[in-house]
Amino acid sequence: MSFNSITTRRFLQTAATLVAGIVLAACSKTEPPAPVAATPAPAASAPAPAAKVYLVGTDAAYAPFESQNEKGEIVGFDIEVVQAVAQKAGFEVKFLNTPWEGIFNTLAQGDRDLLVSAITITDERKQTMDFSSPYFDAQQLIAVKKDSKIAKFDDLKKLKVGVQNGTTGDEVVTKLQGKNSPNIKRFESTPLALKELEAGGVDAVVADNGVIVHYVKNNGDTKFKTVTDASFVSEQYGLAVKKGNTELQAKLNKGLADIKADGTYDKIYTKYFGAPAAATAAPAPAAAASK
């Protein structure tokens, strides 16, 4: 064997060893880990549905039931009752000052979802709208000056009497004096009629007891007194909804039941009238033109 042969053999052996080492190294190479799938972010929870907002029509000129304060906000007994009902029933309300003349048209046309305005439940009104359960008992009351000799309703037959146009007071005085009596003085609101009594322009005012009692209480310097009469029919106020709107009617009834059960209603009543109200019974028939 020549030197060149030995050299060539060693070269080949060395090369083979190197190649085998490379192959073994390649075979032992660690594979990169498989990519880990990213954990999906938790799905955002769907936002809670916005509470339904109902438009409420009210003639804000009938304190203490509804009126405007010095900031122009609509406040009063009726307003707080509806706010409490809405909270219990899970909806929101927006009050819109709506003149009494035409207030029922706004309901029929869909411009208002419900009405609260010391509205007496009557059989005639039930023909064109639906009502909640009664929430306030009322009756007519006569306001006169303290030195007046008027002692009963019949004493007003030939006297000048102030009433709010289109209300129960207007209705009963019209029946007493006659449709064309010049002695009936009609005003846009009961407070305006009472101002006229204070000024001596009328001898008496006939209106819902709640309004007259509130006015006399807060205007003691006018020296008014009140006169009741057994002929005055008991009335009850209800929240009015469009005819056939049973869904909203049911919500209102549930809310009213809840605020009466937990004492909220009595707190509101006491705030405005000084003593908790007696339980309200089923509505009795009332004059068609009551407020």
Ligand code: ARG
Second form
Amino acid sequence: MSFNSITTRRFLQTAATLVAGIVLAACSKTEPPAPVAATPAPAASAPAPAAKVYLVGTDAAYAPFESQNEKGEIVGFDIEVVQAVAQKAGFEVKFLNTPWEGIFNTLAQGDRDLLVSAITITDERKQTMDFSSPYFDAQQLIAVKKDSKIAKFDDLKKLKVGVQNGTTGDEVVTKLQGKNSPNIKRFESTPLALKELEAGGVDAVVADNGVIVHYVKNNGDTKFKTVTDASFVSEQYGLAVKKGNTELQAKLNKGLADIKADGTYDKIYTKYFGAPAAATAAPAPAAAASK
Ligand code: ARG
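Switch from the form predicted alone, shown above, to the form predicted together with arginine (ARG) and output its structure.
Entire complex below, previous chain first.
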């Protein structure tokens, strides 16, 4: 066989493999083929002036508020709320998965325009960022193994407790056990803390009620139970913007008010939590910050 024919054969083989690969790739797509990307969809409505796109940071390991689905898309209650707010206020949003650790720095540095991450509005945080008016009421909740004797928060004083580092759950447990307690196990994410509970590495996990309830329901109704405590104060989630960004803060507040007024908020709430929010969501202290 001559050199040439070998080269030609190689070339043909390579080409055939390539073609097969492309065909396979095209066939294995589970989604319906997307419309040819290069052609922009004909503008159905008036030619929109390019809407501003805000970058939204979220720690997407916090179902049902924010998580990633099988396709890697960021989904959840928080996401739908912000999408609805954006639609009302006439801007666009792009969600970026952003680890909780350092999430607030991304605002300060201008890498994110706003954060939605089931973020509790606290006085301490208000020193370094601004919040929208509150959009969700929450409080801490304890998760323990089903056969646990733990009946109240104080029972955790000398036990190993898992929290997500730097959350309000971390704060309450730190207050109970003392800052240097070796029994506080701080995790990068709440699911990691819950995994450790399952593995027996901690006796309890303290985190936001919505997330604990969701986890117990979906991952181990038979393995875990929840314990509440009268000492847990009510918390409120807000959307965070860079300190001084009153323009975006005002847009967010207007959008939130609009989706509450027209029923969109209740629709989203019911989708995720089974019933509309209790009518107690009184405009809270943080709203004053927007003035
Ligand atoms: N609400 C709590 C806090 O603000 C926990 C929020 C954690 N959110 C998240 N997406 N990991 O500290």
